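Read the single chain below, which is given as structure tokens and is the form predicted on its own.
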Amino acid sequence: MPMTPTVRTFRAPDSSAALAAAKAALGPEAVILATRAVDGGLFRRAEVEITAALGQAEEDLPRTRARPRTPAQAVALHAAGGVEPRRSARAGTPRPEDDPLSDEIRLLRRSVEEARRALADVTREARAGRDLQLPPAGAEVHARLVGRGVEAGLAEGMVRTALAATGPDPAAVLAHVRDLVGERLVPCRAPWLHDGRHLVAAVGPTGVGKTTTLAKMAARAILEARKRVAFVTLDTYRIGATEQLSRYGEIMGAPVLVARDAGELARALERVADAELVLIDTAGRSSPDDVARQAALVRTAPRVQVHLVVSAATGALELAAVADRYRALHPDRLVVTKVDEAAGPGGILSASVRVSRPISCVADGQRVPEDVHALTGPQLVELIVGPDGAVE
């Protein structure tokens, strides 16, 4: 007769807690059935879940229901497009984060990416004294900046200023081209930092995050500053898209409005007069006809404030394009998303040099509202170059 299986799940902190908790409860005979990361989302912290089982087979056992969401999980799971991760069905039983096997295969893989990124740079400094006839110190500089996904171009032309201004000293010259970079890249206050009532329209090409980086903003107003907020949508063209904040709202307790032209754009912000902070969703647009006539329809809501959202994991020259179709709609702002999915985020550089408007919040990742922050001058001169110290 086959043995009743045991199986339970344990939450905590991290995994080596929830591990610990597991082998506690079920001895050490339990099997660790599957593993996952567990989002805090609004009101709770992130934790990691393990569910382990004793007495039977994984093959064997029953597939158990789902576990009822809380509203914050309910946001997270949905900005990260509605689909909870699954294990394949060939991975077998997960590795344990505190395995030695599964610590040596990490430890190798650091030490492989730190090798290629060294060799990288190497390359990258060897090339720039030899085709742009830069001094060591210039080109050593040079490198860390392309390297860190920096246009090549202002790379060269910051490095140039910085040894004129400095001599050939590499520390002196990173220095100075953090100045630099420091007056290129200008901080602001958060959206939902101000005071009074506010209006923000973000927009922006299609697939950069403006919706989810409305809903973080919203949940840090509502959470952080007390402000009664609402959401106008303007976006009916993307299937969902109405949906998908409409589904923030309700989550949040904030009104949601849907407009098709400047009537009733006008007539949505009167319905929600009461509202502190007003955040105005759009469709991406391409073409310059197309931008052209969202602009005009968002400048007909008195005292909009535009924020261009652009996404860092495009590469520079991307965000170059992306900077010049929007510049003819004169944004009040730029907002830079998915910096946790960039290469290298110094291609923001090339974005914030054409627009030249204040930089107000950054979003590193999907989680409401964690991941959209307020930068300083200089984390943002950081974000570029890297950590102050030596040159790399």
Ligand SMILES: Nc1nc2c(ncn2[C@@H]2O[C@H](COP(=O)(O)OP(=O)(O)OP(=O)(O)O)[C@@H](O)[C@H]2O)c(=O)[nH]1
Given for the second form:
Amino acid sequence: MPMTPTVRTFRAPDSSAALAAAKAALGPEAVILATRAVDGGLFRRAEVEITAALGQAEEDLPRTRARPRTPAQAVALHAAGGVEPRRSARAGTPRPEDDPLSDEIRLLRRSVEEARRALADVTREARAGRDLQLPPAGAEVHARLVGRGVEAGLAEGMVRTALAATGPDPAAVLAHVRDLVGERLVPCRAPWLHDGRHLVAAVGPTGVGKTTTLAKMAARAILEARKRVAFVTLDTYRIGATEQLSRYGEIMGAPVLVARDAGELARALERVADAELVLIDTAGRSSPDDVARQAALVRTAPRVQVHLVVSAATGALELAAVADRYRALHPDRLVVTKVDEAAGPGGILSASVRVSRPISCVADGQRVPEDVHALTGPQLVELIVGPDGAVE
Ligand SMILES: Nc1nc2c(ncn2[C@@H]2O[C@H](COP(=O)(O)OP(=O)(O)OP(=O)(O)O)[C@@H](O)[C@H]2O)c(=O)[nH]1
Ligand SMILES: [Mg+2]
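Moving from the form predicted on its own, what structure would you give for the form predicted together with the named molecule?
Every chain and every other molecule in the complex is listed next, the one we just looked at coming first.
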């Protein structure tokens, strides 16, 4: 007896949990039709949504000349190595519904392909855990961390420490890992809420959001703390850079000064002596010499706090490389941007452990000033590890 396809969606914090839920509800023959990431915000949990259909058991599928009745059956049949679903069993007698059906089948095939890839990712992560010869509880937590973008080596180190401390209970291992992440991600007061006169300089790779983040900080300081704010830019390199900052300054009624060398910077700072928050923008440069020259110039400003800005969207390995490149400049704070574009924000940990500096704020969008947040310790941990609760 052919089964009637049942199509259902399942949501869970990660793809392995969503797959497990689909298999639990629909049985091991469930056919995954689509997977998609459901966006979370900083305060909303992101989820993975899987659409699955109750498939036919392989032995039930006709081996030849079968005709799928619905798209789900067609995909099940095709995935199970059955016959070409487009043509009817009676070859040469095309049916009127063939064309819309084949369109749907094409779409569904693509979805199945995407789902297969997602499944391959999950399997690879699980295999990585096994290859490391971690006990099941450790492999599970390791897979979760890697799935959230945490560098595999960092994940392994934390999981092994947690296993040694707690024993092989996945929930206890995960709880201990949360503590370890918390120790590595230290929050601090939002730069726009600092007392007294405060100088903040943004340094970091090209295009990570230095200028935008400074504009967000300025707007927050003006709106929330009623502070007098001034901008100084050292970015005379990129065409349009001064105009970009001047536009923000104009909108906010904050002066924008340009400095090309230490003398000009000192004079600019004197001119904005009454500003409580001075935001110093720098040019994103790729050459290490240019980066070092600019950092040396920034450091001539008395009591300046240097914020290294990194983009979470670049992934763990790139974040680690950026942190290594900029560590020599001794940044005082870390700013993380583009969390909204990061497939897994866990990569932030790679930068954080390398520069070992407090995280002053996290940006998750282009809107000024809404998309910048000074997160608490637990919020930072949640960003990396995902929402609290049992291991999924
Ligand atoms: N999605 C997203 N986009 C962002 C975020 N922060 C900045 N951007 C965007 O990233 C682009 C580059 O931002 P900028 O602020 O000009 O970057 P920059 O680091 O100053 O760039 P350079 O000065 O050229 O090195 C702009 O389109 C911003 O709107 C963020 O948190 N999320
Ligand atoms: Mg800029």
